[in-house]
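Single chain ahead, by itself, as structure tokens, in the form predicted alone.
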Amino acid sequence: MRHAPHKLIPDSFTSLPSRTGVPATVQVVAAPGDDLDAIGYGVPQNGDVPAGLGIDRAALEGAGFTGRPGQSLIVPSGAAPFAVAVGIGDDDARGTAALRDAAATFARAAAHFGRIGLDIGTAFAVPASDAGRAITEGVLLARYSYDVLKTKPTTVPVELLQIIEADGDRIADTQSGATAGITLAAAENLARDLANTPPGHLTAVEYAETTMESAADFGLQVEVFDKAALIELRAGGILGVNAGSVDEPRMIVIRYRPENPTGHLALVGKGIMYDSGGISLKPSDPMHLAMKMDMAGSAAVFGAMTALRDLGCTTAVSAWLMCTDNMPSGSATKLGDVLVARNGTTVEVKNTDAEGRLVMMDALVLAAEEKPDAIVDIATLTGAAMRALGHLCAVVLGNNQPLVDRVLASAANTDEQACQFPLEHRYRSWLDSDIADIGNLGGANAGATTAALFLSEFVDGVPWAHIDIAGTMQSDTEDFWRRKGATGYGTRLLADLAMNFAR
């Protein structure tokens, strides 16, 4: 008999959204308040040093601080607020992404302080609203920590963030951007929480319950499909992957419906709660340990959906989260078995560790049946994508170049980097099967492309883009606003895509 794991936290995410690192107040002010613990000052590699630091460039350089991006230095003083020098580099690199990085650098340096302010000066030629959003995101994403299972939490919460803006004409727009930044950072930290949670603490069933319980808080409609309902839907892919599990699968359908929508965007997220590889068992290495994050695509979709109402999104968005674990057992799908997708396509299972595309094929068919203006899916799909681009850049493929261009633009807007790969149809024959319509594996090479070609079989000609986040789902190091562990990659990208989507 399987016993439920002992849980040190509540059974579900009953207090969504995650507010890890999110302050009670973000203020844009002309001058810092008297009750701050620390104030950060942007210091360029060349030029004047802000007077608020209280020391000159010679003293900074004597301490090894040159002003390059990523550097910080707390200036010792007898009392708060402490001054923090934050490197902002040279003029050529000072865009929105660099501003977000600078804010993250400050947040890390001031990690022990709860009431903080940042004076970046006039070094960044960034629109006021973009500046407010980037600074807020940088601070809140960098301050994130998943410590709910630690007996002694190590994170000092941010009680107050002040953004110091001397130009009075920019204050209102900067504040508006900061408000959006809070929403987006909370959404991405929620996605991080979900992906960081151990698989014994968040099953597909619990995930579905979480979305149901929280839907009204975000103006969302949620419908959950259990195993019996999936059988009625003829969703052979997710049922086949779930065959080896003791936990039921769930398909979670989430809808955001604004008044007078300007378009309809469909999102599909891979939600493999834990991926052992099934009968094609993974080796027991660090990547196997990270497979609790194989649902990171669904987490990004859910996180993005929670932000849409507060951002004032005018696009109608429908989302399908395909959730199950992939386990070996006597009842598990075997190599050589044939599954039948909702649209009747027969699929030979050549490798049970190529399961993500199997659960997603049914969702893509269901999404296409609704005739949306576009479909975008996001998934931790292939090791090939990670080997090609590492942990900082996702792979994007699609059947519609304008849609792919929109996805890449949103990646650039949010600094969630992505690169387009070709959907080379001459590789389609690699997916041929001797006994079924298609196989679920294309061979040892071009894995990211052949996986996307498989998915393309199920979109019925609807404009579609695929985001492979196998590499970007986690970070092994601390990198500006990316914390070690689950990154939440794709959350802000998808929210930006929905906000800027047009038919």
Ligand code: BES
Contents of the next structure:
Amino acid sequence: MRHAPHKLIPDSFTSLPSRTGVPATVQVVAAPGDDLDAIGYGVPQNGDVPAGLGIDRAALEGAGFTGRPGQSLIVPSGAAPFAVAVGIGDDDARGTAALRDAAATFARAAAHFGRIGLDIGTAFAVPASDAGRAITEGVLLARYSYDVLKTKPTTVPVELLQIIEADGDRIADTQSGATAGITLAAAENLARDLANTPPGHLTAVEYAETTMESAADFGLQVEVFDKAALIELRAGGILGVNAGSVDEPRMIVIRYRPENPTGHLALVGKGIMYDSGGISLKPSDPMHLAMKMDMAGSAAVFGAMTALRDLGCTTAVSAWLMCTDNMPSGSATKLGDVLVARNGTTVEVKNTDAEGRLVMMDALVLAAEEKPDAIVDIATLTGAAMRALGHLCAVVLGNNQPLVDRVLASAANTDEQACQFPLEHRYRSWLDSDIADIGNLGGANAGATTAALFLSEFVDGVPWAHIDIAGTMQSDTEDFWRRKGATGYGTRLLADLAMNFAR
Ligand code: BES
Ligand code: MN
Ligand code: ZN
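Having seen the form predicted alone, can you show the form predicted in complex with this ligand?
Below is the whole assembly, all chains and molecules, this chain first.
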């Protein structure tokens, strides 16, 4: 392990992250306990104000609270439990995503309180299990913060969350949903921690050690491939991207193997620990600062894997995390160099900043060699995806519509939004190279599509979908359950996909 002298907390990752925002307990109860610090009540824009709030609509409106989604108001009653009004909007559009958002609004309003209750479910026409899951996710994701390097913590952890459910018939299902919600929020907060970690605090080598050390806790098997092993595998892409780095690359292969699996899903994650652009150095703008998160795809994959056993997933899942930084130096890959992928394809490097596809190509070949039922990759691949859809919606492309439809369904289930782009094969010629089988650079337009076309050449006919999360990997605002910084996007989506996967 490289211990750089600048590391304030050199061992910040020797044990698995803070998992901030994950409480000791989530309970579903018919009535709130008497030792809560705060209780949230859903307040619609029209209709009755819940009696528990202790004030009427006129008083709320006098304080500027109308019940719009995103609004909250603590009633300053002087003593615990404080009542918190949480806006839940109009009667229509009250689905699972709105419930998760409302729970997040409450958790944020009650940020000073560790023991909280939420009475909100009856206004939402959401099945009990989904409600328990959405409320728990909303609260725990909203209360996340990356505090590892703060000398004083900035967040009060949720010690107890009580979900108040008056309908006794719904309590058991709500509780099982809440239990899944804890697992999923913890997984996503883990992915956030990994992506928020500064590049000097988490090299590919340290990342591999971290996953290796924690694997057994999550019922996973991990195999790590170092530089010598990658040479042995003829993984020319990741080796070429790593050529300029003082830190070794790592390929981390993670396996989840339930008894009598009902299918085999392969996941591939881009793990660029820091993307400087390499010789095609990025301009020195704020974009650089975000490039510690260029491993967010791999973090989402790892996060999702940590949830599978606890969720009772019956699909076997194999994952390849392709980890290295992308640095300029005297030994770096130059423009015009030709790399050879594991399957023998020769690739002319026309831009060293298009490094993601180079590390992914070897992993896709390795995944396809195992003939899984499907391959899904996730990568912070193109600025084009971010420019097209912004921070709230990822790009999905693939060679198999039923698989893409499954990804879109999981995106909808988790409110990790995604939108399909066409895999337009007539743009393939833009990737032509004069001297090699393919170049790593497309034309000026349709950058997300040409990047996907490049990847599609390495899946050997296996059903495949690609999720470009360049935009969604981070949030620049506090937006309901999304905190500023790494979002963990894709963690819950991929876990949902694995749960609902069938051959
Ligand atoms: N990691 C970047 C893409 C990215 C940009 C992610 C912004 C998140 C936010 C990727 O490696 C990259 O540099 N892509 C280039 C590709 C181009 C050179 C073909 C891009 O999109 O500009
Ligand atoms: Mn790049
Ligand atoms: Zn990159």
